[in-house]
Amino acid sequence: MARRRVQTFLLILICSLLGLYGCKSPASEGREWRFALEEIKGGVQDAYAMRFKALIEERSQSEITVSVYPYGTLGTSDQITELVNNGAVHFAMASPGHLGKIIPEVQVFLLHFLLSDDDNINRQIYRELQKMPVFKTLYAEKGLEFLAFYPEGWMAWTTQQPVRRPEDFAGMKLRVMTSSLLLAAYQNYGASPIAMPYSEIYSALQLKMIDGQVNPVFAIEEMSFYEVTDYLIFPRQAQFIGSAVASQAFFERLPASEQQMVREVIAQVNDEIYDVQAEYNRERLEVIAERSDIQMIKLNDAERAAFAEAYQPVYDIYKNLAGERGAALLADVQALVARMQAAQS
């Protein structure tokens, strides 16, 4: 913990030296907005941030510029969130897998078999999630301004051995994000999950330190994980859900007109990104197929049902981690999903 605090302090110091951090008036501070990502350039988050940048600069008639910092530029995902909280960065992506350590309730979006199998229904679900006031409250308690949730694609497994049932995970060292809920999920499947930074996955696979990992297809392609694994497995157990946040102190100092501009731009980007991420994942899957002989496995309904059954205890783990508010949030999301599915039937 002490080491991480020192690393974060050094990052803030570096930001200060680069002119990214300091005591400026709201008017001057707003002329350049910094946006940090949890992924490298070329991914869904990059597409999101670059579209945000283009729209903000267009609507402000270039009075405001947006600088985008891909993963690794300003530290790990956890450090990026701290930098936003400290005001060193104005906007950032903060996925529930990492943010869940400080806002345990948002780990509801890490739960498997929660959303619909129908992507059109999920699109409606995401729109409704934006309207739930609980998220603004949860994020505000940690100095963050909640802006949006958005999908980055279905999570897939790349492994050294085929996996069609929970028993196939026995003894498998699988990399997951730094979330106790994700660790519990894959322990229930029978794996030996390991949390490690995104940037270390490829070398860990290559050196046989781990036997597999879980990510959306576009990330598997852009990080070349398919080069060092033999199987690409589609369980459709969960989507990777990102969240866009701002520094609350920074956002509240903005003029009302600029706050409104941000929310309008976020709403537009959120609507567009759904199609963008679907296209990214489709195109990247084609690239993987062309460049490798990795074997692809799509779990059937019976196979998915076996994983869903093994996963059930994790819902109670989530409730224990997230407390009463988390349990209430889970019930609300489940009710929303049921309502949306019924409306489409």
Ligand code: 6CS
Given for the second form:
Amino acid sequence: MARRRVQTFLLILICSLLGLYGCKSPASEGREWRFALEEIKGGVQDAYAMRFKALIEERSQSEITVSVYPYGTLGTSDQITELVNNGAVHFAMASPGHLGKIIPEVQVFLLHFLLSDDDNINRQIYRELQKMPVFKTLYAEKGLEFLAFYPEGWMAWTTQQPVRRPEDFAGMKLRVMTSSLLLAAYQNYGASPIAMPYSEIYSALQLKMIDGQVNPVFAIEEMSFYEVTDYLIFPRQAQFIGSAVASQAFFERLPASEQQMVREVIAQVNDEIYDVQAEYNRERLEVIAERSDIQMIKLNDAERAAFAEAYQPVYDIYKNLAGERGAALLADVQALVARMQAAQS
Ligand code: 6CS
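Same protein, different state: after the form predicted alone, show the form predicted in complex with the named molecule.
Full assembly next; the chain just shown is listed first.
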């Protein structure tokens, strides 16, 4: 904990020296908006931020420029969240898999077998989720302006051993994002999950400190996790959900017209990113297949049902972690999924 505080202090110090940190009013900031990512250049978040940049610069007639900081330039996900909270950066990606430590309710998006199996239905569910007022409140309590949720693809397991049944996880050291719900969920399957930052996964796999990890295909390709694991397993248990946020203090000082511009641009990018992430995940699966002899396993319905059944206690763990508001949110999301599925059938 003390080490993390020192790291964050050093990061803010570096940001100050680079001129990234300050309490200037938007009008005196040289109209540069800084956007920090939890992923490297070329990823889904980069595509999102670059499109945001293009649209903001176009609509403001270049009065505002957006600088994008990919993962590796400013720190881990937790540090990026602190930087946007402090106002050192204006916009950031904050995925629930890490953000859940400070907003436990948002871990609802980490729950397995919550969404539909049908991606067309999920696309509509994501559109509806944006409108739930509770997210604005939850994020605002932590100094964050909630902008949007968006999917980055189905989470896949890359492991050293095949996994077809929950029992196959027994004792497996699986890296998960830094959320207590994820730790509890994989413990519930029988694994020995370990939370660590994204940047440490490759070497931990290489050094056999962990036996596997969980991420969408595009990330498995661009972070080269497929090089250091033998199996790529598709359980279609949950999608990776990202959230775009702004520094609340910064956002509130913007003129209403610019707040409106940001919201409109985010709505447009959020809609467009759905096809982008689907394309990235499709294309990069082909790259993995071409470049490696990793064995791919798609769980069948019966195998998925066994995981879904084994997962049930985790819903109560979520309710304990996320309290009354979390339980209400879960009920709302479940009702939304049921409504969307019924409308399609
Ligand atoms: O596993 C992680 O920590 C990261 N995975 C992705 C796909 N995006 C950001 C996140 O931090």
